[in-house]
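First comes one chain, alone, set out as structure tokens in the form predicted alone.
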Amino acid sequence: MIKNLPDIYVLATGGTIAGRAGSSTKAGYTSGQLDIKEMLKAVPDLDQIARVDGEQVCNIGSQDMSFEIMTRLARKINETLEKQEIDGIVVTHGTDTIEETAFFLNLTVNCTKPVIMTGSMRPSTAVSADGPLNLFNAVAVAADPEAKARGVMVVMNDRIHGAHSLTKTNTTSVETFLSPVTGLMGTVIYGEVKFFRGSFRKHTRESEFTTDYDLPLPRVDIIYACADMPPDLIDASVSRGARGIVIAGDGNGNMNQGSIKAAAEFAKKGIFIVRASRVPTGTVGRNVEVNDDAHGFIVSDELNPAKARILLMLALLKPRTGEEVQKLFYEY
């Protein structure tokens, strides 16, 4: 081992990158069946780029990742950061909410070194397996000091993404992430890292939000909006138990015209109704063909409408006004 290497430290949490299938060439297996030991053993070569250790924070598919786990995973992250001795963090995360975890995580995390989250698309007994190399490539990544700062970043398939930004685009392709409004934070091919920018928005460090709080959070649901949508589901929502709801829209977060009057009735009583989009890739705008000042909606710009509804549950921790809520989605 080369010495004075950086030392990282690695939480598993189950996913595809642990998974396990009875053939190398089918489809189905099963996630979460490696445990971290049997994972960094799996990657050649960890021991010239850092000094990593780690632990099993749970072992699950990301469908069953819950905010009860990912509040842990952010206070465990904290904690561990607190060390002199610690220089990065990875976490290994299915694919399926990767993307909600790490932009929980990017508004959580209260340190400036590096976090980074890494998974595979192919279980660890797949032909092709591409475990391994995303695993090193963010280790890679987590040991570079020009990787400091810049948020929590997710690693796949050779590209480095921001938090805020990437989305998964396909059900089973290696190349699904893309970060298709702000583009990539950077590459890493075999553990060369190279860096195009930083983030555009609040995160880690900069972030009002912390863990300091009672589970559960805040409800909020989201609800997709289509042709001829139902108005009562806005309904059923509320009735449950929700304080807000994200409209994932069509086109520029749009609804039908019963569906605004049903939002807009109980925008009025105080639940905070969030414009997001279906679409994948843009932004939502205020006040373009929905007079959201009129209506009391908020519009989640950038933010797809998973990420959204993060924002929001967090936001609803303390009293807010719409206002104030709006200036939030700007900012992170």
Ligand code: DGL
Second form
Amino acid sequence: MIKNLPDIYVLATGGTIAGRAGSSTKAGYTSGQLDIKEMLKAVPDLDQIARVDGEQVCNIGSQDMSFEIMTRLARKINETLEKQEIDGIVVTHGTDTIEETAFFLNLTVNCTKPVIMTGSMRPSTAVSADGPLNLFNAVAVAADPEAKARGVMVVMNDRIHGAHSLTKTNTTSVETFLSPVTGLMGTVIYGEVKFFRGSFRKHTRESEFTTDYDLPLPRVDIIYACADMPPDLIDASVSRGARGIVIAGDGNGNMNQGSIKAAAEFAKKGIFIVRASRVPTGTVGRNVEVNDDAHGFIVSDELNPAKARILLMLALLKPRTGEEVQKLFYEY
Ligand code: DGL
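Return one more block: the form predicted together with the ligand, after the form predicted alone shown previously.
Full assembly next; the chain just shown is listed first.
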């Protein structure tokens, strides 16, 4: 007798999990080759843990992910989760930008039902492909009654990460995703789910952000700081229409004096300057080596440059002061 299983809806976007290679033991492959039906067929026993259906939203390598697709995905998720019969959503996605889409959805999905993302580091045709077990585990987490109201989570390699904390740390390894500042939300081993914590930040139902806007989103650029960084990179971004700049700074969000001067000039003219860090772990604090109060800068706190950009783009959809924007970086 089939148990009264949860209904989980899968939205597929492409990535390596849908990738195909000519050889099962060579590195080269193409993302976004399998469709959702083929992917689900490759995961035995799914019907033991949930009633699964789904659809293909797109089929791309996630290096081609866009805010147009993210917006379409968020609207589709909000619409799907309004259906009483749907208990949770799984999104399959490339790993290159999964942390960006996860954080975007964490801010714009307004339901407490589980939204779980997953992908893979090896294509579907590889020896020891990691996609099928990642997908099985993602459905198991989405089907778990404890997964509600924890924000968007990413399941990869038996680990459950929060959208706010995870980041990709290795170009090829299956254990590439870490949550270096706040640690894991939990683990899922062959479908056995264990949660260690909830989310420490605002998300989904508590979020003030929605997808009720017209594209394109306000332009925010990321500038990678380095030795002898040319200050005119900031000028170049602003001249191309950037309304905000995220500095992927060295160390604690630093940049050279010439760039600080250029950034401070633009901050005075209403361009939002956020100091994040190119360093993979740790937080960026106010007024450590840079006088943020004097220059009118904002710090990203725990957010890496890619996520800081997304928060600032959504924040700029309405008029805000520097203090109001800084508060958002401590809340989300
Ligand atoms: N093309 C990259 C992407 O879709 C491959 C990385 C992956 O999915 O693991 O993000």
